[in-house]
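The form predicted alone is given below as one chain in structure tokens.
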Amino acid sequence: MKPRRCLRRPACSNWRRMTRMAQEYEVFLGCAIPSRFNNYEASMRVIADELDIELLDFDGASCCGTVVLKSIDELSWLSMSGRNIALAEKRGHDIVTPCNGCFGSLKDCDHVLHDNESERKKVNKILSEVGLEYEGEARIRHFVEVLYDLKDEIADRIVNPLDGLKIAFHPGCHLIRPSTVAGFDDPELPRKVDELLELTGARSIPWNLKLRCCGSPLLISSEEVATEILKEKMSNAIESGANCIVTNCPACHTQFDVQVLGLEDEDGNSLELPALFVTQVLGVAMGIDSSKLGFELNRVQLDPIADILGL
């Protein structure tokens, strides 16, 4: 990947350094989190507050564009994602999102528009009609990236060790792939979020299907296939000794905490495991009041790990 550079503001390096120091971001929630996963948003916001990460509401956000639209009409996808990026740029802010799909879409769009002058000109012609311009200045970050930068501070704040919690961590596809765009972790052997989770005293177990897609994108076209993929993942997580499954992606969480309800293997054994967001695990270990972490909104019963979490 080409070295990152500003396209218009030669003096923006000082401005960006100041932004990083302030830990201030516009938070891009996407579509699924505000409508279906208030527990993820609540736990993210309370952790951000504890760690002095200022999350500014994203005024004027639309759908990120999604990788689904990219496969149908790439210019429309670039324009939708590019508009969101341009809005934050115009206000002088970087973007953080807790959604893997939004992260993948915005990051990929930024990658294309930054390096492809022809596509940038097409998109900026469209954006000019609404008074916007993509300039290539705003950084796009996933919330777990920001947390990883603060891992030493998080370690100092652990007051409720989660000994006995055996986590099957599922990073999701768009957090780490394509690696030349995501740029966060090793796409073949990711460990950064596992390191965060293990700060709590929990153990992130090795499991063979950790990197396999959860099947969520196929819910649009074939729920049957998506369910078979989910069955294989859950069976492997249980066989590997996990007592919960954790993710940082709302779409993947749909599989693990909604689609899994009532799911059984061929012998009639339940394939349900308590499903948590990364932010809920970190929050309870940091001693944050569990009523602020949204556990009551998790669909799969948390009884098997309630004592460990102190619920």
The other form holds:
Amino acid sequence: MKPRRCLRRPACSNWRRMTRMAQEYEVFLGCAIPSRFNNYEASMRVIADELDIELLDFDGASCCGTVVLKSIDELSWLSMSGRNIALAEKRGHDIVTPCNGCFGSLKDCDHVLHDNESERKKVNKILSEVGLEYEGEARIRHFVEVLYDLKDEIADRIVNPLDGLKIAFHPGCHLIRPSTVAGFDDPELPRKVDELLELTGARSIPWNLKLRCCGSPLLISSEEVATEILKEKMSNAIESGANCIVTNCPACHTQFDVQVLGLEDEDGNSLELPALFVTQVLGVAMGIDSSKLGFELNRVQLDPIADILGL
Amino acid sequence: MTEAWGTLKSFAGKTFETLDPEFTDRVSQLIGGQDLTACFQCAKCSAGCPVSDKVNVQIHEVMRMLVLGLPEVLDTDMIWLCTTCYTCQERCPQGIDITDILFGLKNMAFQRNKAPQGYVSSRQQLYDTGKLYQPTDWEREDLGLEEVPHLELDETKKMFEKTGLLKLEEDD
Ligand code: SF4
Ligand code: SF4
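With the form predicted alone already on screen, would you show the form predicted in complex with its partner chain?
Shown next: the complete complex, the earlier chain at its head.
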């Protein structure tokens, strides 16, 4: 069994020093972002630019397979995710992704291939067909993890304080669970992305259903149940006094910015709340021109918070 | 309760044909299945599960059915209405990889033609295009984003030929 190097790395002072230097990653966009949320990619790219995070193209990227392919056939999923990891590894690069689904899938695959020798052998046999091998050298990170490393720089760059923005932050499941795989934040009391958001002067409000799944993985099997879960979440966010909901995942955002459209509670009150990406909130507070942050592609009307955002 | 999925709607009046220890064994071999029999039915998994109040058979009941060796578990709605949120797995006091076991059960159900249609068409989509969704080019142009990097489809297809992705069903 190989040692789990990625869990130890953050404790190593050498590693910490290295992360302060200009960083370079292959950016794994997945398929949901280029298909539905180009505003997320645009806002991620301008922030990366501002903070000297170099995002290299991920040549040859396929879908990660996500929980969909893992549900159908684990060997196919491990091969598909494993191929992506092996590609970056072959080119000597680490991976960053702004999508919880891709993050979860790639990290989970990495976890299995590290710890489970028989699965690794099977997958490497398949990867050899396409001239690749998984060795576990590429590190996989979520874009918000990279941002968290740079929080002091971000704090220095806030020029438009977002006082009055009351955020229901939704971390999403696969950013934090299972914690043995994600290894990013406390799975029961996450606070890192909230800290980032609060650098802007906004408030990340407490809400009971914050850690509850958004329901989006069920859109493929039962839209009815997915919508019930969404209604519970939105009601709770609104009751808790939020004036927007913020995510770092295109799958969750599909629920909050697409599926929610026209949704009402039993009394006929709208369940829509302006839905933003973490990168849009940070970008606007850092004084980045809003046209570069893609706000015109947000589906739920942003009127209630337009003044705060300066739109 | 939902009608959405699964033919096993209730345990009331239900008799099971056999208790099949080989089925329990098979599930124990799944990725994440190794601690399966340590379940002591505290139901903490169901307490935090977002669909407990929406399914006919809850996750702690699924776990019991596995230990009892009841292949009928593949007919429960819990298998496909699990959101994969990992809350149960994170909290299980016995350290059982509950969500990962459910993925293995989904694989087994898929092989027996017991999967929602959406999964069957996603499989074809993944084979044919290597992606679940295709880029929206006009939006990308408007925002000054470059084309998404090229994917050589032959590569993913070659791998899926090896894994038998299009021939998973047992009857095939
Ligand atoms: S939480 Fe774990 S031990 Fe408790 S019922 Fe669920 S699977 Fe069994
Ligand atoms: S992973 Fe599935 S079974 Fe476990 S709590 Fe989430 S929805 Fe329920």
